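Here's a solo chain for you in structure tokens, the form predicted on its own.
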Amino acid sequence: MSKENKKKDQSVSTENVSLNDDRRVKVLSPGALVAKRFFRNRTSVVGLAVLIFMFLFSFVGGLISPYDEDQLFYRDEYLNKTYAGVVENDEFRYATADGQSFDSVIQAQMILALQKGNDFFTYRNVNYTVTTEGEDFISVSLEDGTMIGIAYKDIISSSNEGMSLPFAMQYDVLKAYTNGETSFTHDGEAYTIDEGGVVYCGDTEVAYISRYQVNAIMPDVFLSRDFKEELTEAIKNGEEEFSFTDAGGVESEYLVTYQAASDTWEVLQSTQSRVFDTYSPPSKEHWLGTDRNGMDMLTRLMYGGRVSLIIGFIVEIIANVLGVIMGGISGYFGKWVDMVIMRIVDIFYCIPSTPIIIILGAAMDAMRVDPQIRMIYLMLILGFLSWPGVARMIRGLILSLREQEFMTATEACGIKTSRRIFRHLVPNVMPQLIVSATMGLGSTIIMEATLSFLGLGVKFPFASWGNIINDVNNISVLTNYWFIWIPAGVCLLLTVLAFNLVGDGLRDAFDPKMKR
């Protein structure tokens, strides 16, 4: 073969493998290398994943929610409240008339000469009278024949509400009842008493008369004579329960109870009442059933996921730009800069953070904060105390960078120092500080969650995974009631793994040595 014809073979074989758009070698930008790398790591793609549902879930299902975070629900039930109080009286009670004085000295003085079978006694130099009007009736009178005050067993009550009968009508009253007698004259006007010990003038009812004491428990409740009547006619036959219908034709049912201790007997009255949906459990309205205070559980979880990945992700900033602009001052300049940084960040790995923290939720408890701004120093306390070890990791890196040759070219441009730090020094740190505040992430989430369930974090009505799982405090709630603190702990653990798993995969993804 001629040199030529070799000549043109070679030309056209170099023709051949010459390099065009189709056959060149595709180059990736170093985002892209770490992206690669990062998405061929099953594990943290996986926690990539649940972050996403979870912040889908805090974020987005807070919004599509049909109820509100401190929407509360209601159910109507049957309970039985105290109404009443019952007393079958066996001991004296005193009026005093009008104008005079008969206190309990005078009373006790009276109940010794009656002891002695005395019908006088003498207090002070004033002689007294006690005079036996009628069975357990006796009244008690000064020399002059002027009554001060009348002792007595049967308990007499006005027929009118809020109205008590005065001192002459009820000696009156009493005389008559107590001596049998159907009939008394008071006032010039004429008074009948039925067997029932209930006082009539003409057709009109004006008292009634019993030796049981009957008081409503709440002040507001004026208890009738008819339903007195069939209350203490239940309880002399031994009834436990009774049903009552009132003047507006509303009838009740009651619970009567008696109190040996007291000797008393307690009332109860079943009602309809309305009531706070308390620990529901799950159904068609709340696929999460509701918590201690009648809120939807399942709508809580999500804005609680929705403070506590806030809460997390401001703390991790203020740390992060705290750490890297003191820490990167030390490690640039180096010398009594870096000496008196350095020494700050010891004081700070001194302080007891915990105590620390627990005190000031103390105070912010005493001074009663409002929640939303204890939410916020919540946030400062916590990143304040968290810089300290993101300065000492970039510190040490950039006093391995500043040797570099790239930053002594800076130095020889005359590039500002402030220039040099943060365009040149920083952006090269960024790998290391990301996967830093990602492995934090998890661990402030879980400071946060710690402090809420000890009850000094988020406060209510603000919801997060802690103080939603502070419920497990009550026993009960801990073994009956699982769909209150499982579904949060689960969330909690879930994305706090899910933050380990990213952040161990960018760590790799930028490690060009790895070989994923």
Given for the second form:
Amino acid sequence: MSKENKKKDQSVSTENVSLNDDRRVKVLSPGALVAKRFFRNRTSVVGLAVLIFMFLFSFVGGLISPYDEDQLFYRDEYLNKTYAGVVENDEFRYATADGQSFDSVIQAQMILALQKGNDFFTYRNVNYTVTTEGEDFISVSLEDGTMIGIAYKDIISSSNEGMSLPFAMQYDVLKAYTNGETSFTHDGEAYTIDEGGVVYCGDTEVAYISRYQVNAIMPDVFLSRDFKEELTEAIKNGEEEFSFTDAGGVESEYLVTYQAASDTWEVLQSTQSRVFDTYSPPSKEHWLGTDRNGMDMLTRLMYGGRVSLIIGFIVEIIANVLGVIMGGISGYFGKWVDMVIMRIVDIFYCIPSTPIIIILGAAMDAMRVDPQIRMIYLMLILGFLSWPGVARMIRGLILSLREQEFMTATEACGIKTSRRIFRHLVPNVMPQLIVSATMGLGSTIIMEATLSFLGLGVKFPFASWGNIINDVNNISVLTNYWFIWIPAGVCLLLTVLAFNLVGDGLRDAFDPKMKR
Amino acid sequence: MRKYIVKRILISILILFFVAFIIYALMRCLPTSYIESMARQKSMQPGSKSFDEWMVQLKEMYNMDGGIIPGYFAWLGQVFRGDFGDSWFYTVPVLEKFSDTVWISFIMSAISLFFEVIIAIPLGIIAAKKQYSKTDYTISVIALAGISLPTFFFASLMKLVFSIKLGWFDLMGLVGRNYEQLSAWGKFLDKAHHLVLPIVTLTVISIGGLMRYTRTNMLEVLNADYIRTARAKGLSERKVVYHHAFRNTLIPLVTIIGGSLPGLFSGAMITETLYSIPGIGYTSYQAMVGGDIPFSMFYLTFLAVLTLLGNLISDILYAVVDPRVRIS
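Okay, that was the form predicted on its own. Show me the form predicted in complex with the partner chain next.
After this comes the whole thing, all chains and molecules, with the earlier chain placed first.
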């Protein structure tokens, strides 16, 4: 159909031109002919379009993207951390007088005596006197009246951080508090106790007394008296939430929960913490979410494409340059040169490349090679292992080209050998070379991706499509986070497919035998 | 013919000698981390010799003390006696581990080759028959997609769909959890069930190449003069394609398939690793990553032998199948 149309067009435009006019003949250079044949093939045009998109995506995308390759993202999380525990004290606590012994056996004997209603007990031939000094406040003395210890339920805490009150002071405070007195003297100084249980010496606050014991969970947190008081108040009123403004004016919210099993109140503080924004689903800021390190997936994908494509190209360049030189020399000179080079090619052909690269990768792991240098090694190794195929193909082509007339002509003209090879023979193998290189690019990219997938190729912090998919080894990623690995896989598939399609199209376009 | 084969075999042996040498030299140049870590471990034990002494002893034990060339000949001498040494990683003789694992790989590859052949060849022929039709384009693009599909990506997709979403297969491994309680038939079925996904993966990955190859060759044959003659005789299209053309397409197909037969033993390293199938591929992957020199040496040499054998078979088959080929 299209051919007929073109003929018609041509006949219309050439109507007024004389028969032997040059304009009647449409001249196309060989290159233009190839291009024309190439663009006629729809699948290869699609392939070319995909390739152009991928190149733009990888090389320009990285510049447009607002993020860097290894920029980390964070998110704020609110965590309810246990901040303090509150216990209502209903057991005796004991304090031993200075220089006395008030061990647990005597404490137990004292409790027994109390339960029996006795005000004395005997233990190991020593008589002890039990005196009820106030409400839930008992002292134990020896027969001669020396006090050895006290038992109490109201807890005294020092107002100064890290200080504890001496025994005599404790006794005096408790004595006054449990008897409902508001003032007492100790060591000749006058102290007052207010109804909240706070003990003042003059105007300075020295200690306070409470039935509720408030402990901080973290050892480095000092709970101020105000906080304890307000908390106690809140617990007494049965409140579940309470807020407290500390001395610095910062207000925090607390949750109070009663734990029936242990008869305690747990105080939770909701704190903000900053975590890496890992595996966050696609959103406006991160179109493809974030990866396991909290980096933007789309940006990683762009930079990964860059690495994959660059590695593919460099490897192909190394392989083709080596292959053309070796194949060219071998095919042109023939005889023993050909023999030697072809045996080398045979040897290289037999070396199993994938296992070798895996072994080298594992060795580089063991030697802790820097990721950047590792990438260069990877390219060199891949390139060096894939030239024999190219050499073999070039040799075959050159063997047949060598016998053609134009080569005899170059010889007759006395052109230098190197010039004959590289100016006259090599350009004639270019079409096949370009086709094989295009197809080879696809397989190189797959090879690199496979190695990176196994963790033996491109390493973090560099991204490559292969090592992005590597995350799929984690089953939860495979199951839950499609946006981590499917886009990279699709990019890989599309790029390789596009290279193959373009290669196919180029082969058809270069081959003059292909007529439609 | 016999002379040709003998000559090829001799050349192959020469090539193998050098390939093995290159592999050996490469392995020796690697940091022998395995021996080192073993020496470190042994020297830590109470009342043990020092690290250096262990190092010397272990190197001597593993033939690693001499230079590369004497070491290589020592290795070759052992190989001629059929002794590939003991695997460091698996601590059993290399050949024992090999014979334990190679059959599962062979079965997998053989089944997938079978499917590959029965799917790819008919599709390739159909595509060639209707060149530039929609069918042709579809088949060509599918074939190319199969070639372009990275194994690990396809395997992951399969796992996601069939193991996780549908729950039809286990994620990995060759046997299920209750394998030991099964009857002999049940054991067989369990293994077969676990091999479904790997075989499908292998088939899909390798189908494209053969399909394209068939198509190209069929196209070449269909343009040949004798096909024109057959058509001119007034034979039905069916007879032309399936009788005259197909037989001639078989020549390259038989050679390439014959050449790939030794490859059935090489194991599918990536696929086996992904599905944790304890075949030769997965086994040697672990050995290679673990720095197990005897096993890696054996496996790499084995692969080289398979490649050479494959080339030899396909060359011989070519001469056998195509009477026009004359070997000089």
